[in-house]
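Only one chain is included here, represented as structure tokens and corresponding to the form predicted on its own.
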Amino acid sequence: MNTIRMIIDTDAGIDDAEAILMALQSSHCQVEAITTVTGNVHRDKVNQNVCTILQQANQSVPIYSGSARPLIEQWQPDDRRYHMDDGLGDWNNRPTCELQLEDESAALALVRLVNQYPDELILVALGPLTNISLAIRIDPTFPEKVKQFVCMGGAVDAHGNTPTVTAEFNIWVDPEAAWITLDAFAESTMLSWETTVDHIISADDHNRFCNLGTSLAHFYDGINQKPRERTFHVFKGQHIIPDPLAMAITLHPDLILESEKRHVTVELQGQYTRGQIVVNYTRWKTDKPNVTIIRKIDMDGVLALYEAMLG
């Protein structure tokens, strides 16, 4: 299997940090640089968190600090606190990390990186897509250069989980940023809400994973422990994985048993739709399909990833 190239851009929280994993402990995976943007947390935690994952996984990535805000209104933290308030789970154990930053800025970074390896990228986007709108506004050829494009986010039947309740939190954060990236893209990949939901790993296999006995199991089971005690009526002791499922279907993308295509924007005006991801499911308009919505994913396939990436 041919080696993937990547950039991970990331406002790390722990699913995130399931993702990152993932990337880092494949055999056919060389993750190029992290970039970090507030979502979950603020950028600075995302920034510690990041360190954190990379210290877990005994790697070593250039981490380049992203935005602090979305594009145009303040930002909101989310206070249903999932990720808890570090945005790792306050793990209990979790030990102090030298955090390293590469003085470029994480747009600027971007842009350098697709135009020193033109078609040679894969970027997966796990957040808001901030940085991403910014790297094109700099460089509007920016996305011709990027060897694939796959982002977590959208509710793309407007099953949300956001205080607009039609909208997916990573576009709901900025978008005006998701407008723009979609907007640029002529292809993108798009694991949506929906999906994650469709597609959640069970309470039995999760207790498992949390006991393999190793170094990185624990550190799964530590960043987990408290926002599944909080969540645990929410999901019925099932664990969510957004930005595992795509990172996993990026990594092999055997995994996606259907998609479709279709025509994405953004809302960015309604009062009661603001974020929503809007697809074009009609015939009454044409216009150019530029998402590849992953509807349906091999979980068996998923689960051997967290067994080889945990074990």
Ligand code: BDR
Contents of the next structure:
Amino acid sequence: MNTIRMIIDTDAGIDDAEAILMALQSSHCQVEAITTVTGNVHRDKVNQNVCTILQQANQSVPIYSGSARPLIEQWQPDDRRYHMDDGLGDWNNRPTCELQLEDESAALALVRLVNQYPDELILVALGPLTNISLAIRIDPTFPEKVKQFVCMGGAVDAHGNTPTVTAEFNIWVDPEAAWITLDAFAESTMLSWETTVDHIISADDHNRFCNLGTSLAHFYDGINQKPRERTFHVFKGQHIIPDPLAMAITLHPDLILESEKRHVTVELQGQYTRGQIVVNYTRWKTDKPNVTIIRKIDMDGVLALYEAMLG
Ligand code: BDR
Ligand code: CA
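Next up, the form predicted together with this ligand. The previous block was the form predicted on its own.
What follows is the entire complex, opening with the chain shown before.
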């Protein structure tokens, strides 16, 4: 297998942590940089969380601090507080981590790296698209120099997970950034909220992973414990994995069982639907399809990845 060279943009986040670990633990992936953005929690907490994730994986990757807020709106802490106050599940006995950030900001680093290695770097976005949209505005040739752009985001059938009920969280936090990004990339790969809901780790598998006995399994158990207790009434102990699914299909495209190419943009105005993505399922407009929507994933393959990552 050829080595994948990757940049991860993240608002880490519990599921972001699992996705990042999956990339770090993969034998054929080299994570070149991690860029951070406000989303699940404020960017400053995200930076600290990335430090902790790298520490747990015993790896060192340059961290570039990114946008502290969406392009237009003020950022508010997520009401759902699924990721808890620190963004990593308010894990008991969380060890301290000495954060070292690069001097360059995320958007500038994205532009520099992609120009340094044109068509070599895969960009995986696990949070709001603020940094990516800034990179695009700094350098309009940015998208064509990215080898592949994959994002976790969007409710492709309008079954969202935010107060704007038809919108998915990452797009909802910064709709303008998502609009700019989807408009600029000729091709994007999208792992939606609906596909997330169709591919959940069962309570039994989750418990099995928590008890694998390694330090990473202990970390996984620790960051998921409190959110699980709080949301048991909703998820019944099952484990929901939006960002790890996006990472899994990037690392192993053969896990994709069904996908479709559509034209996708973002609603910026709607009275009820600001931040909803708009997918053209009709023949009315002839806009060129710009997004590959992932529909069905080989879940046995994803479970095997979790086992390998935590075992
Ligand atoms: C997305 O929102 C965040 O809470 C998760 O980390 C994921 O990126 C799912 O809607
Ligand atoms: Ca995320």
